[in-house]
Every structure is written in C-alpha cells, then in structure tokens.
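One chain is shown next in structure tokens, namely the form predicted on its own.
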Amino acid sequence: MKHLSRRKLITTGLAATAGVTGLGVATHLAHKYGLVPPDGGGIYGPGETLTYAAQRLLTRHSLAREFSPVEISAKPLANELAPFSDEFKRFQADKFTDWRLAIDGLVDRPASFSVSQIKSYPSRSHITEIGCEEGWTYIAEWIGTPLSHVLDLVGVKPHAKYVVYFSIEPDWWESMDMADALHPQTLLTYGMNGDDLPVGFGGPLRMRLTRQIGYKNVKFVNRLTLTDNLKPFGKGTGGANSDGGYAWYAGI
C-alpha cells in the first residue's frame, strides 16, 4: 500500500505540474524520480519525460490486448526491406543454423545462442496487434522464448537499466528499459501464426514488444547489450529511429 501511495502520489504530482505550471516543472519531478528517457533533451524533451514517466508510473505491469484465432489478420503486411547483405543471404542459405544471438556488456555470464537453443526453451505465444507509425496494423499469432528467460540465464547485473538489440543489418537497433525486458510479453520471437517467422516478418529472430510500435520490434535479432548508460551508442537517443526523430518511448 505504501508503494501504491507512493506512485499515486508522483502520478498525480506529474499531472497536476504539467497542467498548472508548465512541463518544465513536471520534467524536473520526472528528474528526480528517475524517470526520463534518454531522448527527454531538446525541444520535445518536456513532453517526451512526461509520456514515458506517466506509462511507467501507470501501466508498468499492464498487457498489451491480445485477441482470439479468428481474429488473426488474414494477410498481414511485411513492410518493404532493403536488399539482404551478403552475411544474411549465407544464413539464410543454411536455413539459419549458424545465426547466433549474442548477448554481453552488465551480465554475468556473456553467452551466444542459437536459435534451435532458444527453440529449446520454454515457449510463450499470444495474438497481439502490431502498428507502424505510417498507420497500417494487423494481428498475428506470435510465438517464442519469453526475453526474461534468456536475461536470466546469463545473470542481469543490479545496476543495468536497459537492453540494447541490434539486428544484423546495418544502422537497425533499438533498446528498452527493464520493465519491457521482463514484461511476460516481450519475446524473442522464432515463429508466426504457427509455422517458423518468415524471413519477411522478421525470421530468424525478432524482438517482439507487444506495448511499444512497429519500429520498436526490430527483425533479424543477433546481439543484445545490457548497460546502465545509452549515450555511447549512436547519438545518445537509445535507438536509430529516436536519432532519426522519432520518440524513444513509443508505448501504444
């Protein structure tokens, strides 16, 4: 109850100083409660602090809405890619049976795996909805190893704050705080309406945050980095689309 108390109290403080006094104020509340994205400088920086500080204070442990089979969209949209490069087309040929997944920087036991390991593990699938910022959407039946079970196999040390995933093309990354890392519906996704992930979806492998937007699912997973500090990559933003001009936090 005390805990409860407490975030009421922070939520109600954020809301009440972004509407009588300015979102300064309430960025600076954010501040001391430690919760401010990493893009929340610059011109947008107010306002993107009181989104990201608000859903964590709010739905934190809420899930994303998930339908029924009949519900599955009957042709969901694999958006346009770029052309393969050379290292993907050489997996691909082998059917990925040498694509690994790296994770490394604050765990305790830096490891690789392969996706028939993490086939291994112990599986979750849900049908959720996924949107793009361009506007279209459709629901699939999305099917692999909770991203929880893998962290927890090489040891998450105390103080890192977020995951860094990267896929194999090139200037395609994205990250996450610990509360979507550990979110029972974050996944590393290996399947799709119950065969393997189309290569167009995403296969091999594809981070899968049923909460946050399209781009923040990044297909072609095969490096995680856990670190307490996202200004040493790219920009500082904590994601290429976010150093592109697009929100860090996209929660839907």
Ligand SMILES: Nc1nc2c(c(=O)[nH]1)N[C@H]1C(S)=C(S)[C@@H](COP(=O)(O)O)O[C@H]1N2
The other form holds:
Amino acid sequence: MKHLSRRKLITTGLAATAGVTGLGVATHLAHKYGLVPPDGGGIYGPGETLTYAAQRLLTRHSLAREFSPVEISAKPLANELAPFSDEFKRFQADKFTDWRLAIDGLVDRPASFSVSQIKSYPSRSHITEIGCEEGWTYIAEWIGTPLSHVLDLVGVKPHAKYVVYFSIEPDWWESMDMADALHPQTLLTYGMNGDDLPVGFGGPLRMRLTRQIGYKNVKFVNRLTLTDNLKPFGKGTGGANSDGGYAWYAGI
Ligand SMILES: Nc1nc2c(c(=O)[nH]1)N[C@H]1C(S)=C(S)[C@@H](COP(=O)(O)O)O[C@H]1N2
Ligand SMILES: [Mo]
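Same protein, different condition: the form predicted on its own was shown, now please give the form predicted in complex with this ligand.
What follows is the entire complex, opening with the chain shown before.
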C-alpha cells in the first residue's frame, strides 16, 4: 500500500480524466493494490474503482462528521417501505422478543443474538447525517452496538473480506468490506434520538454505516454472512442495489 503514494494516485486520477489509456492505468494499479470493488467490471468500472480506491487510500480511518444535538432534524424523513409482512407483524406484536440476528459464514463460532443481548453489549451513539440517492437527508442520533464488537464475539476468520447483511424484507441485502465493518461508527442500531428505533426507520435492528449512502443502511437486519467472495450472492455485484445498477461502494 505504501508504494502507491497519494501523488501517484492523484496522477492516476488525472490520467483517468485524460482518456482511455489513463483509465486502463488506474484499473491496473487498483487491481495490483487490491482496491477493486466487486462491481468494478461493470459499465462504470474504472470510475467506480477510482472512487473506491481513492476513498480507501485517503480516508481509510476517517470518521464521518458528527453533529451537535441541536442539529438533529425535527422531522426525519422515513423512506417509503413495502407493507410489513405478517411475519414481521408477529415479531412486532411480541416487542421483537423473538427477533434474532444470525451470523454465519467465515467465522469461528456461528451464533445468533437477540435484540436484548445486543443491547447488553457496549453501546456507541453518534449524531450523523443519512441521505438518499434521491436527494433528501436528515440528521439523527443513532444508538447501537459497534458491529466490530459482535464480530469479535463470533471470531472473524482472517481471510474474510466482506460482511453481507440481509433484511427480513425480501430482496433487501447489501455488503461492505472489512474497513467499513470494523469502522467505529458502523453500528448495529437499535435506538434513535434517545428512544427505541422506530420500525419506519428500521427497528428493531438496522445496519448503520456513516460513510455510505442511504441504501447501504439496510433496515430490519436479521442475518450477516462473512465471506471472501461476493459472486455467489444475487447477481454477484455485492448487493441488491448494485445488482440493480447503483454503485456497490456508495461513498459520501
Ligand atoms: N429493508 C430496507 N432497508 C432500506 C430500505 C428499504 O426499502 N428496505 N430503503 C433504503 C433506502 S433507498 C434509503 S435512502 C434508506 C432510507 O432511510 P430512512 O427511512 O431512515 O430515511 O433506507 C435504506 N434501507
Ligand atoms: Mo434511497
């Protein structure tokens, strides 16, 4: 990694804007340094690769901006959701007592966790902004357990490269790399603005990543899988949204 200097990356970026040859160079370098996102071969291939590579090299450990309590949006906007299924309503009627987050794949000890178990672990909160690709954003306080804490409990195998996370809602799933999975602001979120996380915002459990756009923040999460290969999931791009043509790495 240290051989690919900031200067070189910037040069590569300039080359990329200069033309096809530059794009080839950028892609070649990104492959060489393990900076190619899983959907990097798509139509936006080199461009996505460059964005991902730049963010990963330059902002690997950076935190998303945190706001002060007075900046919390008075009326956060919940994205329109599909009607809740009978299965979901049964969990809800029982105050989500039977809700489980299952973790499997490349871990030493596959396990499943209740919401109250997750709430008993160390918590972290942050006041951050979430935004939809359609243009609106809001600021809220998000309360949860760092994903890294729960991953430590199950023991992630060293060759795991991605966390794939699934909603109880059919067809809602996404994945992130280990840099985001272990990032201190990435939370298994169960609270919002001092209360339980309302179901409209993804309760009882939502994946909250601060450095990527709204659609990566999957609601009603009930399963995580650790993997080193995203190809077997869906169409192989690493998420329901990237399968549909959006970027897999949707950095903000
Ligand atoms: N399970 C599930 N998760 C989801 C969605 C959804 O429809 N179902 N919508 C996504 C999209 S496109 C966005 S922009 C955000 C919206 O979050 P909000 O409702 O808190 O504004 O949730 C994301 N997570
Ligand atoms: Mo969205």
